[in-house]
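Next up: a single chain in structure tokens, the form predicted on its own.
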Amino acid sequence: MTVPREARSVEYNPVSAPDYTPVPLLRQLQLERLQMVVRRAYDRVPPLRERMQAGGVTPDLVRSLEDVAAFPFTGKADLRDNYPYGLFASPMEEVVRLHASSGTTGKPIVVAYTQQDLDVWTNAMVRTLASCGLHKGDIVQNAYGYGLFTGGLGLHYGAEGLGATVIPISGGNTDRQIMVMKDFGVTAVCSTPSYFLHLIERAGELGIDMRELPLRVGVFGAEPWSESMRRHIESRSRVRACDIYGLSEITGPGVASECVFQCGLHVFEDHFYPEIVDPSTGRILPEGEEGELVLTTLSKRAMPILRYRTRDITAFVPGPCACGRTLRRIRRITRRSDDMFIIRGVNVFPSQVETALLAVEGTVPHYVIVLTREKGLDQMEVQVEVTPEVFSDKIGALESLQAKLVHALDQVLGVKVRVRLVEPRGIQRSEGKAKRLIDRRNLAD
């Protein structure tokens, strides 16, 4: 196999050495850290100690990695119920930073970091960016939001730790983003994939072809995105579009990352212990079987999290990666167990809709799914933008495209849905996570 250019250009960095640790040594390190983190949670976090006692388990039970299955899960509700500081294992004088979720569904989730935690996070982010093909000398435009959201600062410190030049532009102000990207000679961009699509589109309107810029790597995360969208991004910009994964509850970005071979995301297992479980029963599933990702922090001091149910659906990728990393890989996450909706008895995920739409020429990756209820029956409409060329064509061309989309969605979803074609830029753009689903069923009679 030919090694991609980016794989050869990454300078050796001692920080990345754990990625190549022999598996037996890695498992021993995981066990030692698991024993310490369970003990810390039991001794210092009363809600977690009470949960363990109720389940009849103690830290002494952990004699192998498999013993983690005996311990109770943690969920998002646990973090909200103990808002703001109820799950902290460190006194406030040792906590040097707080982050929080947006709190759009109630109280925000608060997460804490000691200085050691921030060092671990930076370590994971350096390895994330090196995995994607970045190195010292890259000029990185960081378009993730700064503030309570973990994305901006996580990528920022990781890029600086790698030795790259960071442009902390944050989100928004799209025209300025494009000007900076062009004038500063940016070689790598970090953002949500949907926002980068918006940048590509707006650049075209300004007469700038992304394919002519020095950009070579895109580091994309914070929302599910499909393989079809990856191909669309890479063809319109010539960047290598790499997927990264993380969540604030665990640390932020930096839990897992693709490498330049783009064959699954390597989990930084020396800091985060992964399991794949059946979403319904919680039973641990064998390698290769799809289920819900569960994570345990192995190095977190301020706020240790045991067996956190992410609701993200994935599977371990069997076999070694061509890059040589010994870290296990998970499949790219394109859906969650809790973003599924049911239409006339059929389970539907937004990622399936995206795959169907992008398979039909004449559309762009901007769409919205609208759910309604009519006379007691659920209805689904997909509103999708068409290209300017198709929109300016004859009515017959639009009707033909609409029929093709209805057929494509029927083939993928197994249920007929309505399709409404929207004029170019008729779908609202997002500077962060794209809002793909509007559920109006509770508003119906």
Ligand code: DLL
Contents of the next structure:
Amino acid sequence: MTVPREARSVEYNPVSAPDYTPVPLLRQLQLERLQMVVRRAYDRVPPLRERMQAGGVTPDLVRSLEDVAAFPFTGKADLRDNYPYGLFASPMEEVVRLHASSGTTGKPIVVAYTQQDLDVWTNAMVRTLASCGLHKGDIVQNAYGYGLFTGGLGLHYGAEGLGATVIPISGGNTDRQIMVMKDFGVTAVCSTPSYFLHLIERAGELGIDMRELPLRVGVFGAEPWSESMRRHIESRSRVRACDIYGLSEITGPGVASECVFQCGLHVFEDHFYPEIVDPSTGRILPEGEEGELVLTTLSKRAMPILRYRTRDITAFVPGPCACGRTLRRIRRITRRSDDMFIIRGVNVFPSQVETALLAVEGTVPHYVIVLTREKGLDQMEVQVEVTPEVFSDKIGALESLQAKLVHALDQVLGVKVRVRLVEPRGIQRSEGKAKRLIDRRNLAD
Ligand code: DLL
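Please could you give me the other form, the form predicted together with the ligand, since above is the form predicted on its own?
Below: every chain and molecule of the assembly, starting with the one above.
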């Protein structure tokens, strides 16, 4: 395998040094931090202490990393139930930042950071960007939303910490994004993959071919996206599209990141302890098996989180990575344990739809899945946009495209679903996370 140019330049970068810590040292560091964080949670966060007491465990039981399995899980409900400040381990005078993640219903969940937490977060973000191949001298357009969402400020401090030039443009105002990208000589864009897709499309409408801009890296995350989407983006823009992962409850972006080899996301294990469990039983799965990612914060002070059930489904990638990082890798996350639905007895995940659609020429990857319930049975319709060329073609072309899509979806999902072709621009664009699923089942009940 040839080493990409960027891999060589990040290898000796001092900011990435912890990524290459010898494994025994890394495990020792993790254990020391785990013992501290469990102790801190027990001593300072009454709901977490009560949970440990109910489970018959105390902090002194942590003698090895495996001992974490005896401790109770934390879930989103725990953050909701203790809204807004009930899980804080630091007094308010030490909390210098709050973020919040909006749920689909009700109140958001609130997360807190001390100055030291922000420094750790920045460290993880600097390493994230370095592993995507960014360095000093890069001009970084940060199109993640600034505000309560962790994407904007997370990427911002990471890019500054790396010594790159950051353009804090936030999400939205697409035409201005394209003007800035072109005029400012932007070399890296940070955004959701769906928003970048929209930027490519809009640039085309404005007569700008992204392949002719100096853009070379895309730092994409915050929503599931497929390998086919990566190929689609890379062939239309010439960026190396890297996948980055994180969640507010744990810190924000900066939990795991691809390196330039793009074969799994390295978890920044000195700050986050990952486990993969069976989503139904909670049992730890053997290395390499697919299951739910569970994360423990090892360095967080304001809001330590033990064994958080992320609902994100992945698996550890076995073996070492060609980049030399000693950090374990997880496979890209294409689905969550809670986004599965059942159509005529078949389990379907929204991400499978994207793969099927991208395999057929004539559509663009803007789609939504609409679920309804008819006479007690779940029905699924995929609405997908067609390209302007197909749209202006004869009726026959649309019919044959529709038949091909039904077939492709049947092949991937194992069930025939309805397909509705939508005119170009007929599907609403998102500036942040794309909304792919419209669930009308309860309304139809
Ligand atoms: O989305 C943090 C983030 C910002 C990550 C910018 C990457 C880039 P939340 O809003 O709390 O935080 O949403 C977290 O989004 O549990 C996953 O289900 C999903 N998610 C995040 N990154 C990815 C990814 C941010 N690369 C939730 N692939 C997580 C798939 C992702 N899903």
